[in-house]
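Have a look below at one chain only, the form predicted alone, in structure tokens format.
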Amino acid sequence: MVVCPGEQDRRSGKRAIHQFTSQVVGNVPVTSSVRRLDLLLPPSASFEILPGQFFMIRTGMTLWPLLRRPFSILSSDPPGHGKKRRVSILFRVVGQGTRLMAEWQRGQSVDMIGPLGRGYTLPESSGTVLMLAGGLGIASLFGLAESILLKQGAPLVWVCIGGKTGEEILMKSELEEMGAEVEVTTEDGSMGMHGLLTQWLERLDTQMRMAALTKSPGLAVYACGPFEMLARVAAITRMLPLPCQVSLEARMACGVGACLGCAVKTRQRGYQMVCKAGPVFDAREIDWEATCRLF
């Protein structure tokens, strides 16, 4: 395992970036276009992995595809002393890189960098947690729900998953088995509420429940999904008002803030890189109007 030059240890307050080789122990279809990849990290990978962080993965063994691909960390085992541990990701097969990944067999070696980025800040109190996942956005939120529900005296974790069709609703049964309360919206009405996830937020009965929830101390909102969805969620939570953290999905070539390809506009700090300053931001921090023009 290689620790990238220029990064320091915990004493300096800076985050180390690790490059290492993992091994495929599972690669199974979840839907017709989405697969779950399970990887075994080497014993030397004793670093902490926070919910909301991501890995940059080399998908080909040649120079093409040249660039690594970013993938949210679905779940991970806690670090163990000298023991191998498992991490999992979800990926949609959309291009050459992910088509290569879909062919990986058990025992395949995988070149990875991470964990990268800033993850979610866990709620400090035992109040209700509301999560809004658009499509594959559940890959980022699943580990957060798992972390909160595993805590002793876990609060109510209320997850709403939205998709175009029922096939796009991922990890519903796994979340329910962990103890989360799960609701679903689909654009074609094939599962759950007919409509958009943001319309679920705006529904009258939801608003009534939200009004009750806003009176509960420590209510926290988390969201991940398409940019337009997050912009609307940010507007609704700002109006209520509720604290909201969002994980932004952006194209990125390096994952460490060098290529400047994933910039978003913030209200106070100017342009920030999603890979380095995020992918998780306070929803109030993003200049949504200016950033929408960038995507």
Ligand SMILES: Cc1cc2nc3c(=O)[nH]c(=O)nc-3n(C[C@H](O)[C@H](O)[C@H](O)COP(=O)(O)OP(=O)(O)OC[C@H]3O[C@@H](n4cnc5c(N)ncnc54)[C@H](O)[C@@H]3O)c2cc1C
Given for the second form:
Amino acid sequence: MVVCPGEQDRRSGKRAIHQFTSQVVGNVPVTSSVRRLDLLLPPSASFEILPGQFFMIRTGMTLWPLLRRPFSILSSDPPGHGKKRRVSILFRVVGQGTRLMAEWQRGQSVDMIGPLGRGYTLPESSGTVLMLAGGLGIASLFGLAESILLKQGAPLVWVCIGGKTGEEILMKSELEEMGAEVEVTTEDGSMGMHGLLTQWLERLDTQMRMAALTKSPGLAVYACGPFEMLARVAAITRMLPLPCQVSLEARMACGVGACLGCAVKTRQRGYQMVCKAGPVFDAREIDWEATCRLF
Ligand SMILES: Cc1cc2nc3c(=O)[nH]c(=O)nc-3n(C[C@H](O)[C@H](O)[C@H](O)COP(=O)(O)OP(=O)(O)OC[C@H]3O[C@@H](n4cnc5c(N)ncnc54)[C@H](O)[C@@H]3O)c2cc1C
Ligand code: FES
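Please supply the coordinates for the form predicted in complex with the ligand, as a counterpart to the form predicted alone shown previously.
What follows is the entire complex, opening with the chain shown before.
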């Protein structure tokens, strides 16, 4: 495993960027376009993985695709202490990189960097948690739900998953088995509420539930999905008002803050790199109008 000190690491001496080779132990279809990839990390990979962080994965050994691709960490074993440790991701096949990943067989070696970025700030242990996942946004939020429910034991983790069709609703039963309360919205009405996740959030009864929730101590809202959805979630939670953390899936080239390709505009701190300052941000921090124009 190669450990490269990053800019911040040279100053603090605390964090490092890990490059390592993992091994595929599972690569199975979950839907017609989404697969679950299970990887075994080498025994030396004893670093902490925080919910909301991501890996940059090299998808091919030839020049194209040149750049690694970013993927949220769906779930991970705790640090292995000398043992190989399993991590999983969910990926949608959309282009050349993910097409190559779909062909990976058991035993395939995978060149990776990570875990990268700032993850979610965990809620207070007694607080109620609302998670809003647009489609594959659940890949980022699932590890957070797992952390809160299995390790922290929050009283209520309430997850709303929105998709175009029922086929896009992922990890529902796994979340329910862990003890989460799960709601579903689909644009074609084939599962759960007919409409958009943001419409669910806007509904009066939801707002009444939200009003009740705001009285619960340490309430936290977390969201991951398309930019337009996150912008709307940010506007609604700001109005209620509720604290909200969002994970942004910007296009990334380097993943480590070097290429400046993933910049988003913030209200107070100018442009920030999603790969380094994020991908998780306080929803109030983002200049949504400027950011939606960028992506
Ligand atoms: C922090 C982060 C976490 C992510 N987590 C996941 C995940 O858990 N699962 C998953 O399937 N995908 C995730 N993505 C998106 C994933 O990185 C892209 O789908 C992947 O890079 C596409 O690679 P490709 O070579 O197959 O497609 P490309 O040939 O690069 O692109 C194919 C198509 O996908 C679009 N695309 C590429 N990247 C993105 C992006 N970031 N957002 C929206 N559209 C994109 C392109 O515009 C193009 O239309 C994440 C992205 C980020 C930044
Ligand atoms: S991807 Fe290069 S700076 Fe973020």
